[in-house]
Every structure is written in C-alpha cells, then in structure tokens.
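The chain below stands alone and is given in structure tokens; this is the form predicted alone.
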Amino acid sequence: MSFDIGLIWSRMPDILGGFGLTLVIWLVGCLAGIALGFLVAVLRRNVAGLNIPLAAWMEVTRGTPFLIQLFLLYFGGPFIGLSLEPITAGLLGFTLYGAAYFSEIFRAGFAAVPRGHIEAGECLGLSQGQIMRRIIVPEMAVLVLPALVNMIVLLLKETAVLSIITVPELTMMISAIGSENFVFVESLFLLALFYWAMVEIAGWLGRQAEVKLASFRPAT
C-alpha cells in the first residue's frame, strides 16, 4: 500500500465546502447555544417554579449521548410532525445539546460571585437589575471564560457527528471522498489534520481571550 493524498487533494474545493459549513455550524451553534444557555440560568436563578423542568432537561441532555440527540430529533422528529432539513436538524441539535453545558457553566458562574459584592451594591441602593447588570454579570463572565472556551473547543469536534444525519460538513465530505477513491488512511489522516489545527487554533484564541481579561478578575 502507498499513501498518495492527490486523490484527496484534486477535491480540496469540495474538502473546503464541507469545511467551511463546519465553521458555519459550529459558530452559529456555539453563539445560539450560549445564549440559550445564559437564559436557563438567568431562569433557574429567578423563577423557582421553572428551576426544576429545566434542571430536567439539562440533565437529560448531558446524560445521553450527542448521536443519540441527533437521530430521535432527525429520524424521530417526523413522528411528531417535526421534520426538519438535515443542515436544521444539525444545527438545532447542536445548539441544544450545547446550551445545557453553558448552563451548567453559568449556574457555577452565578455562585462564585462573592456575596460581599452584591451586598455593596444593594447598600449603595442599585435595583436587582443593575446589580445582574453590573456587577454580576461582568463579574461571572471573567469567572467562567476558562470553562467556556474549553467547552466551545470541545464542541468543535462534536461537530463530526453531524454527518451521521447527512449534513454535507467537513467529515462528511472527506470520508466519502475516501470511500469513492479507496484511500481510507489518506482521508482520515486529512480529516484529523483539519480538526487538529481548528482545535489549536481555537484554544489558541482563547487563551489569549483569557490572558487579555486575566487583569479584570475580581478580588474574593
């Protein structure tokens, strides 16, 4: 056997393709996802009436496995009248499975927010909302950058799953240019390489992100 990657290399505009609806997925994803995330919290923190249905799901989706998500959403979702595109129901999955990490990790934000803080506030008379506004918000948002840029990282490689629903991403498009060409290790060694430098290059940028915020941390 020989390794030849120019079979694999004569179809780098469709590599490229599959690549960037990757970074597409995995952005959009990441953003609605720690949005949606931020908002369970916000909730779980002030409506006790929904802390428990929400704490529910975010334990459901944490405990079973992205793949699993995926095909009850994608081949599940017509039984109830939900069909969706593969390229929506990918997306929607991501985002969702997303959102009950950044939960978590805003929920753990929220209580590392010293108490002492939000009791200067309210002595110098703020309203609830500007204490949520300025001090705690800013205050959890430095404390749990690590944990988020560790689970957007994490979430990058996740992204390999979605071509089990057929959505046309970057392992998708080379794991069938493989398999029409018969050169397994070339696309796999190909496809590892891709998600080795956006990994890289993803942590790269967070820890500069860290770094950059390190000097706003507040004092326990």
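Only the largest set of C-alpha atoms that superpose within 1.5 Å between the two forms is called the rigid core. Keep in mind it's a predicted model, so treat the numbers as computed, not measured. Positions refer to the first chain, counted from 1. First, how it differs from the form predicted together with the partner chain.
- Taking 2 Å as the criterion, S10 counts as shifted between these two forms: its C-alpha moves by at least this amount when the rigid core is aligned.
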Given for the second form:
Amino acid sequence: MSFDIGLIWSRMPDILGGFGLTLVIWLVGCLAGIALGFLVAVLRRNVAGLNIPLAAWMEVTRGTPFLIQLFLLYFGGPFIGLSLEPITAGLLGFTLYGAAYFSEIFRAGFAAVPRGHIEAGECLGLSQGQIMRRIIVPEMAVLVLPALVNMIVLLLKETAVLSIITVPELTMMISAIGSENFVFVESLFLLALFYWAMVEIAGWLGRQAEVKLASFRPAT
Amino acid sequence: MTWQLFQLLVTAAGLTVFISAVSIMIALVLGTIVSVVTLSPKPAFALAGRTYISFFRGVPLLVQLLLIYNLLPVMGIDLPGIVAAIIGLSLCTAAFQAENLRGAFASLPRGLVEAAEMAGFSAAQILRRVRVPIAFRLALPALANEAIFTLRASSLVSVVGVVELTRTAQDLASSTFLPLQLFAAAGLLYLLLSWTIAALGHVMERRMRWGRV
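For comparison with the form predicted alone, produce the structure of the form predicted together with the partner chain.
Complete assembly follows, chain above in first position.
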C-alpha cells in the first residue's frame, strides 16, 4: 500500500472543495442548530401549549437514526412538494438533527440556574424579559458550555453521513477519488486521519474556549 | 403502505437488533479492557489506550465501516459484510464505552479499594470483584445511553451491503415509490427499539441498586 502524493496533489482542488463544504455545513448547521435549539428550549419553558408537541418532536429526532431522517427529507420530501438539492437537504437535515440535541442541552441548562437567582431578580422588580436576558441566559450559557462544545465536536463527524445522499463533502470527494483511481483503502485512511485531526483540533479549541469563559462561571 | 411491506421491515429490524445487540455486548467487554488499560500505571499502556479512544471517537463511524469493509479483503481476510459491520460497530462503540467507564473508574470511592487491599485482595481480585462491578453501576446510565446510540448508528452498516432495517426500507422505497411511508415506518421501529433499550437500562439500574456507594 502506498500513497501517491502526485495523485493527491493533482486532485487538491476537489479535496479542498469537499473539505470547505464539510466545514461550511458543520459551522452553519451548528450555528443554526444552536439558535433553533435555544428557541425550542425557550418555547418549551415559557409556552405551556407547545411543551408536549415540541418534546415529541425532539424525542423522535433523538430516537431515530440521522440517516433515516435524511432519507425521509431527501427521498420523501418530493412527495409532499419539497424537492431539495442534496446540499440544501443535507444542511436542513443536519440543522434539525443538531437542534434536537442542542435544545436538550439548553433545557438542562435552564433547569440548572439556581432558583434563588431568579427570585432575587423578581424581588428587585425586574420584568420576566429582563430576568431571562440578564440572569437566566448568561448563567445558563456558562453552565452548558462543556456539553455544547462536546456536541459541536460530535456533530463534525455526523457530516460524513451526508455523503450517502450525495452531498459533495469531504467523505464523498475523497472516496470518489479513491474509487476512480483504485486506491480506495488508501483514500479512506487519509480520510480517517483528516477527520481525526479535525476532531482533535476542534476539541482543543473548545477546551481553550471553556478555560477562557470559566472565569464567568457563577458561584453556586 | 401495506401490511406486507411493514412485515418486511419488522423482519429486517430483527437483523438490526442482532447486529446492535452483538456489537453492544462486544463493546462492553472491549471497552472495559480499554478503560482499564488506559488507567494503567505503565505510560506505554496508558498511551495505547488513550490513542485507541481518541482515534475511534475521532473518526466518523461511516469512514471506519468503509475502511474495515474494504481493508479486510486487501489483507486477504474475506468476511461477509455483516461481520465487518459488527467489527466496525463494536470497535467504535467500545471507544465511547471505555470513555464512560474511565470516568466511573476515576470516581470510585477510594475507601472501597483500600478496604479490599486491607482485606488482602490481590490487584486482580480488586479489579474483578470491586472496581469493575462498581464502575459498571456508576456508569450504567451512560452505558445504556451509548447502547441506544449504537442501535441508531447501526443504520450506517447499510452502506457496507448489510440488508438490515435501513437498507430494506431503502430498497423497498425505490421499488414501491413510497419513501415517505417506508422511512417513517422504519423510523418508528427504531424509536420503539430505542425505548426498549432505555427501558432495559432502567430495569438494570433498579436491579443493581444494592447498597450505596
């Protein structure tokens, strides 16, 4: 088994394109997923009628494989008038999948904000909106940070699944190059190393962010 | 969607249950070994354990499955897809279970181990009779959670030619043009299986509630 550096070099634009798409889907999907997950957690907490339907939706997303969700969206979508390009379907599916996990993290975070802090805010005459914005959200943000970082890193690996619905991200590009040139195993090794490095770097960056933000951790 | 199609999915779910159950069992044994190796006082062992956990947690399962499925024939080992699938799923899950158990081993009450030492237990006896059972109990919720992850991740073995639940739904969807119904039904079956594992986890937690640690 040998790596042909020339081959890798000549296909560099494809590899970088796939890598770029993986990064974009991961970052955009995580940001959108965090926003949506936060919204879901807030709605479940504050709007009584929405708690049960949203909880059911989250349970279904968290209890079924990501691949089945993608198939449902990509192959089932056209039957209900939702024909999406692979990239759009992939990004949408990835965002919805991530949002379910993020909302659960935020829900736990909301529950962990000490009751006394909220009561103190009420005693000082802050409105519910102010309590949310100035007490609950900042405290929760620091509490959920480790779980959030963990989830973001886990989701990086989930982007590989998008190759199955032909999203031209890193896994699809590199395995395509491998099978065209009969170096499938070598290309998969390269791919594994690529992801391993990305996950280690993302984990390291996350830990740096945690250390930086730990100084804001509320004393409980 | 007809009753007949649903029955085909249920039959295929049997294979998903088999692959997941075997992989979960292997991963528990392998994960225990890896976590004990990681906590070894010998630096080389600890490094090997940590590298294992880091690699198998850091590479997407899909890539691991493709690699194992394609690597084995190159090495002259000809195995059916289902074996490659179980190997891949077990190796990956073992890394996550090892990490869960590592946390449990680290939080073992020091006094229990000391008591066993005072009672004249050998290191191997302490491991088998004190550390492993208690670590398992402490880690049980995390272990059960990971088992549910394994069940869902088993849908990825459809890409290495194993005709389990996901692959069956896919094949039926392309021949009947009913993707919406078939994938929804497959999702429902996965959901039921996830709940079953969660319920089993709760039963085990209740049964293992001997004494307090």
